[in-house]
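In the block that follows, a single chain appears as structure tokens, in the form predicted on its own.
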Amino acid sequence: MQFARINDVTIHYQIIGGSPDKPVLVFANSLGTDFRIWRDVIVRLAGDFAIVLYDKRGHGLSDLGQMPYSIEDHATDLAGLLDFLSVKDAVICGLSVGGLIAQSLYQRRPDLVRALILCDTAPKIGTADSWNARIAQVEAAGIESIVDAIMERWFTPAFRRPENTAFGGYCNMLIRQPVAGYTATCAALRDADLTETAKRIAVPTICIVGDQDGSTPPELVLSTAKLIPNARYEVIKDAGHIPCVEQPEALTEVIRAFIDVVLRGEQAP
């Protein structure tokens, strides 16, 4: 295991070596998981690419932090681990507020970023009332009093099978997050609203989004696609919140094409 002392917050983070000639990818994941549901993703991409994973402060086993959070907390803890890394004009792949965190790095450190990969995502998700909602019953009951109700958004009915015993295991991973970083966590995304940015976005952007993700559904990932200047647009067919868990060949796929499309622009004479 790899931890950064950034923002005086630790952070847990891996590094995986890959070709020099290609962009670094880094990728941010989603509220109430940590960098392991990239897994089958990054498999599929190891030693072609170097690749940065990371748990986002209050997630997985980087330290909670001083609260309240913002977004922009959370870019600028992702700005100091690249820059801590010595990497630069890398590809950002965000997943949900993995997705809001690039879109602010971008905002923050256009040094940073070569193009954008955002994932179930948009410039703002959800309402006040709702993630107020959400963070008076987490606190009151726990994290285990939604796992229904997020389990429904974050995965088609075919995966959240009885006998699929990795829907058990993600779960899990939800319900051992700390509440305190999750609760502060959706309080960032409460007050985020990133859409002057988006609009001013200049890199490549792909917007990905599962067919049938209950959090960020098509329609919003795709008004989201046409708020940024020439930004593409994918949907992944038989998957919810989560396409990297759900259907890891398929989106693999789609980063690659992406890729090969912004290194054949940039080497057009």
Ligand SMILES: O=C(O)CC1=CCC(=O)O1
Second form
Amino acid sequence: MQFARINDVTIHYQIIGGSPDKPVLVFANSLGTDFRIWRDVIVRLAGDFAIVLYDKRGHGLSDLGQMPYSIEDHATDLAGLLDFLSVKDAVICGLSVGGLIAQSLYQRRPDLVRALILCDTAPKIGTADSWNARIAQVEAAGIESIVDAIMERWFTPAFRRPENTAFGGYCNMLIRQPVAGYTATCAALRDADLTETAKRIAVPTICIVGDQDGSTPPELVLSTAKLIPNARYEVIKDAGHIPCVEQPEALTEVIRAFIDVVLRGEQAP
Ligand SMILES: O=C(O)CC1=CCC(=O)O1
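Got the form predicted on its own; could you also share the form predicted together with the ligand?
Expanding to the full complex; the earlier chain stays at the top.
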């Protein structure tokens, strides 16, 4: 396990396959998850990339940090971590709120970003009312009280079978996130609108979505791809909001093909 003190917050991170000659690929997680969600993708990519994983503040083994949070705070943490690791010019793959963090990182520190993989995300997710209702529910009755509703967004019915032990494990992952970190990140999502940033993204970008995503559905992700100059768009079949867990092989293929294009220096059509 690796930890760094970034912006007065202890951040849990991991580097896999670090070597200066390899392209750097950084993964940012979604709300209510930690970096273990990427496992089945990174086992397929390790060897070809230097991979950076981390738990954003308020999640996993990272500290809570000062409240309230904004998406910019999360992006400043990621920038601090990449500076600490002397990483520049990385491909940033962000899932959901991780995708908002990636867009904000690009806005603040374009020197760190070579390309963007925006997975099941948008410049704005949900409404103020929906986030306020979720925060109130979690503060009143805990994350357990929303787990069934969230799992319907995260995973397809085929994955949500009770006999699927992985499904139980991901329920545990959500329930065990710190309540304060979870609700503070909900508030950061509520307050974020990166539409103007997205319109000005000038690095190669791909927007990817699970065909059954219940949080950022395909129409929203397609409209995001249309907003970002020259962005590509790909749909992963038989996946909800977290294709890296449900369809890691298909997602890895899309990621690898996109990075090949980026490394060859081609513009997306
Ligand atoms: O919990 C959800 O509804 C899914 C989600 C929204 C933003 C995020 O990061 O995950």
